[in-house]
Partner chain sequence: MKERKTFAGRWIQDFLGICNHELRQIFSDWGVMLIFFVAGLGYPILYNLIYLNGILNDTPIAVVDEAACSESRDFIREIDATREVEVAYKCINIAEAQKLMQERKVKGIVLFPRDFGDRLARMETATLSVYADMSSFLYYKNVLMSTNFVMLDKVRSIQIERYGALGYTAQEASQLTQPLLYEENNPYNRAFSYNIFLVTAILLIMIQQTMFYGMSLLAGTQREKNHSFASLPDRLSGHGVSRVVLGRGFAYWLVYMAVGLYIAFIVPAIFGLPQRGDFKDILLLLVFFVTDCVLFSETWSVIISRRETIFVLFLAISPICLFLTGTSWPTVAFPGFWKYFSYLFPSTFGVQAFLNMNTAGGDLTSATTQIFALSVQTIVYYFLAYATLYAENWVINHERELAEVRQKIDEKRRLDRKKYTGLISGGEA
Amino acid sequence: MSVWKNIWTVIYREFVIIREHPIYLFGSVGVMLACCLFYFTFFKAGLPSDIPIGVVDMDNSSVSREFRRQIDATQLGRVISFDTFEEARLQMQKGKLAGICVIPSGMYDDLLSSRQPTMSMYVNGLYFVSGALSYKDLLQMVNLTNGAVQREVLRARGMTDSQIMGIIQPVNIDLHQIGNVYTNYGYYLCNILLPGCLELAIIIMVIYTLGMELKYSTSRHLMKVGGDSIITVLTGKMAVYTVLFSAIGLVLVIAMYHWLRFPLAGSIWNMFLDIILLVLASEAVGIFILACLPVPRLALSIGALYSVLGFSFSGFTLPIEAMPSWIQGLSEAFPLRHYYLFYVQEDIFGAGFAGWYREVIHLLLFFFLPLPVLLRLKNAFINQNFPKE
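The form predicted on its own - chain by itself:
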């Protein structure tokens, strides 16, 4: 029997397994569909709005009332007024407020007398995004209120508006948010979270589909079907999942950059290349993990841990350069890290081949990862001498 015929036999056998066990499709198509629906709908607005902010106005002057109205008029904030700080603190402890601003008594008089009033702000750090955004909103309003008061005082002294702005804002900031001009959290997070979920699904499914052959003692039959060649067996089994996950990855790229119009400075065809390389590298990692430890339960645990760590080591939340040096080197062992660097060069900067060819080389190196342990996996399939639970 020829090698190609053996491969097609393994492929047909895998299709039969998938048809008889829906968990394979649920763990691949179902999981990614659920992730896409969740993240695309969760970040549909792009930026959280109407974040509840408690305001305790002890001054009740025209300036403090205008301050409350200005916060309530912003996209981020929604003012909830309280008579006492204790009431506001109790609501924050219940998780109903993202921040509290306390306007002190006599603030308006202090401003007229050129005294410096103290405005207290409390931020709920338990909810990182809403807490940070509420702090940003409050700080911006405080600065604007401070500038408005200074402007009126300086106008009373006879200064022109150009002179006043030179004092209030001596440095004019010209901000350019490269790659995400709308400050859209969906653009920032979905570009890595969804490929990361895809990598997680691939590694888990590869370990699962190979590990079940060991658990149910069907690996000897698989080796017989594949002509006792571990390369033929892996080629046949992985061909099915490579096509399946590559199709999922391509649809994911099309959904982000074509249907939802995510910013893309480069070419969508290069992003196709990036996602396919991620699929192949993730499959290689899954094979390597099971071959090193041919115990399905432990291999699945290690694969899940490795995949989750990939989110942190990719560098999209905290720059790798800010981590300790030994961790910076460890980040090279995660395909998602190289996918992210490819994405930055192509999606944000549009650098083309010159910007991301190194990441292609790194992802291709993952293909050779299973080679040193293929004999160990073959022996495990034939001898079945490892625990099955």
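Numbering follows the first chain given and starts at 1. Worth saying up front: this structure is predicted, and the values here are computed from it rather than measured. Throughout, rigid core stands for the largest set of C-alpha atoms superposing within 1.5 Å between the two forms. First, how it differs from the form predicted in complex with its partner chain.
Hinge assignment between these two forms, options Phe316, Gly196, Phe43, Met223: the residue at the boundary between rigid parts is Phe43.
Rigid-body analysis between these two forms: the smaller part rotates 9° against the larger, C-alpha superposition.
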The other form holds:
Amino acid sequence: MSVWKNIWTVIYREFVIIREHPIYLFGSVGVMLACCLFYFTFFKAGLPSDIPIGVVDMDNSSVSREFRRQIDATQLGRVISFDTFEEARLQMQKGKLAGICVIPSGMYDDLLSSRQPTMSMYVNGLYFVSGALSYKDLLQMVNLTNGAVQREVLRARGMTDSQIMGIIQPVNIDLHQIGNVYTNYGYYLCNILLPGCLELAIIIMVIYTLGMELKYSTSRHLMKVGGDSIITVLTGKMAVYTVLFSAIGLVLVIAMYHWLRFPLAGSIWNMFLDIILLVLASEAVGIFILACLPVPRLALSIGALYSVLGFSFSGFTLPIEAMPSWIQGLSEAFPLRHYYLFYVQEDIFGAGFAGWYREVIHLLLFFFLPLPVLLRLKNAFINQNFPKE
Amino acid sequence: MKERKTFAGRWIQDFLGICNHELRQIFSDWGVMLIFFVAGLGYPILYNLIYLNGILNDTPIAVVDEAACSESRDFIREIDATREVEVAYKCINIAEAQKLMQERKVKGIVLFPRDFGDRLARMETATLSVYADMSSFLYYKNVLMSTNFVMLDKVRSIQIERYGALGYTAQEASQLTQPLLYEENNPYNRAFSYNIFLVTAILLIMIQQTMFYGMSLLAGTQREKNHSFASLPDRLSGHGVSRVVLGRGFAYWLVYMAVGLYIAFIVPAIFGLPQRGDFKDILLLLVFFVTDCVLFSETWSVIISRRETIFVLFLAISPICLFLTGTSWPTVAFPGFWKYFSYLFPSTFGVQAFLNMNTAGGDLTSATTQIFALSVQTIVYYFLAYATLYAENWVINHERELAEVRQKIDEKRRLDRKKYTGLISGGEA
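Can I have the other form now, the form predicted in complex with its partner chain, not the form predicted on its own?
After this comes the whole thing, all chains and molecules, with the earlier chain placed first.
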């Protein structure tokens, strides 16, 4: 039973290290707390409101003023009036306006006499969310105006309102947003960004803790404590971090789906499984990077370069299929990608085991990553024959 | 007069010496080289490749046509013809389509209910149902946009028919259905393409972050070896804090003006990103931005006492910086605290100014606010860098006193560091 004793010794030793160096807790609990604080509060509104939309009213009639008021009254928009288009355009170029709407002079007259005036809309596509929303808002207002004009004409003919609706809106769309009914950006982004931060913290922390043994030449002693078995040593060391990061992951899942009530079609227990698999897979990646390159200074830089790519390659903003085909395959090399696919099945569709078992297999495959390089790590730990800095 | 000249001469000599020393440090450290040159030069290309297409075309959807009338078939054909959506499956019932969606073969469902054609024939409002997968908002956007465009188009042709039935002429009907015409312009980013707004922002964030990480790596290394640059003023007999701040900074400034020119001019040219700004304006912005980043990094790298801590503590700040620029989530929707927090980073103003000038094609006046903010930041960070260096210098000179204080605290906490060190290293190291 000495193996168990050795593992315990390694675990105890790791506790002492963590106690001696506050950075271990800062790097795990601290970083995740800061990230949660940021992302949860930053997207608190869910959907932006009162986006500045410039209106250049060259008509100054009762209809154009009404139009301006109506845009201002939508939840999305807030009207800023300009006298000339030039001024408004400058403000949009400065990024202060999400869109501009130019009401042509004589619009009221033209409307009354069916001369079909043309309204010009400009949208700032450089500020993505506000630009897209202002576009939606302006388009909706123009279509409502068209409906209102028709309604007046048809009422004058003596039609009832239900008859009128059939004419001004012959086709209607009944939209169902599956998995995020409120188009809430907070739900959408936090669901993947925060596990992404967790992945990043784990990879860096695992490289750090193993790398420090090499840097301060304590690895030989560590091997001795672990009975010269790299498996024992890694089991002991990783046991501590698995417990630590799994606890963080579980709290994160509870925070999202229980305290903050993010929509969840499936079961929270399955999300627990997802996050724990993410923790384990990320640890395996961390071990792999350090074992391939047992030079802490370089391994950490490479770990950092690798893990920031996880956000893009999870494919939750720009989907993987929109990337060039020869770069799509890279996404498989990131645990976060498989976490995301699992999440889609469980959280969006509530599909359960049949939906996500493939992702579980993918994430489990990451466990084999350190195996081919274990011996290399063991030799590096014992011989300490790599540059320390 | 003579004395002043010698002071200026010495100042410049020290300045160049320190700069030279720092440059040598940069180029002899592989970890820093990796961050500065592999990340600084390679990542702009990698991100451009990831977001090369920038938009999502032909999102597969399933169609359930329970109405099976000519109008619904027409509708389906037109949705299929839009850029956004491709009708990949035609299903018999909604259950089949749901299964396809869960298997991720389709990202949306369009359902024409049984009464769709009948309602149109009765001149009532016919409703079709659209289901969108919200796992990525681009799917939702595509499905919604294409069905909306087709719907607006269909609405118009049906309306003309119905007005005809009421006795209007074709000309009258077409004027009535669209009393108000509109034209839409999206001058800077026509298709809401990701590479134009996101990659452009990421480019400048990369300048700031790689510099911050690289400089902190080096500062941490020097501190570990007790070779901190903060001990330099001692050799200059207590003076010359500003020489050290500026001399060190100038080394990074030189490296990063090169990297910055590459990122701001060459990379967009390679990938055909918009470059609508004037060369001189953008160069000026780059000078302001890089200078600010240097002093920003010099100030904050004071927290880093050991080489490796930088990534452990501050790697997760990069995506946060991206959100704080306001390119995706609009600045007007920032909660108050985060708005002020965003003023800490040069990237907040740098990215906005770069977007306004380079991508939106504005001149310097479109970025005056940002350049003013960058200048204020530069001045504040200069004094902060000065102060931190001064403080570190004080700490180095009072190490013995501080060690005593630390020991007293340890005694109070009953920590036996020797015992722990023995446990960790076995007394070998």
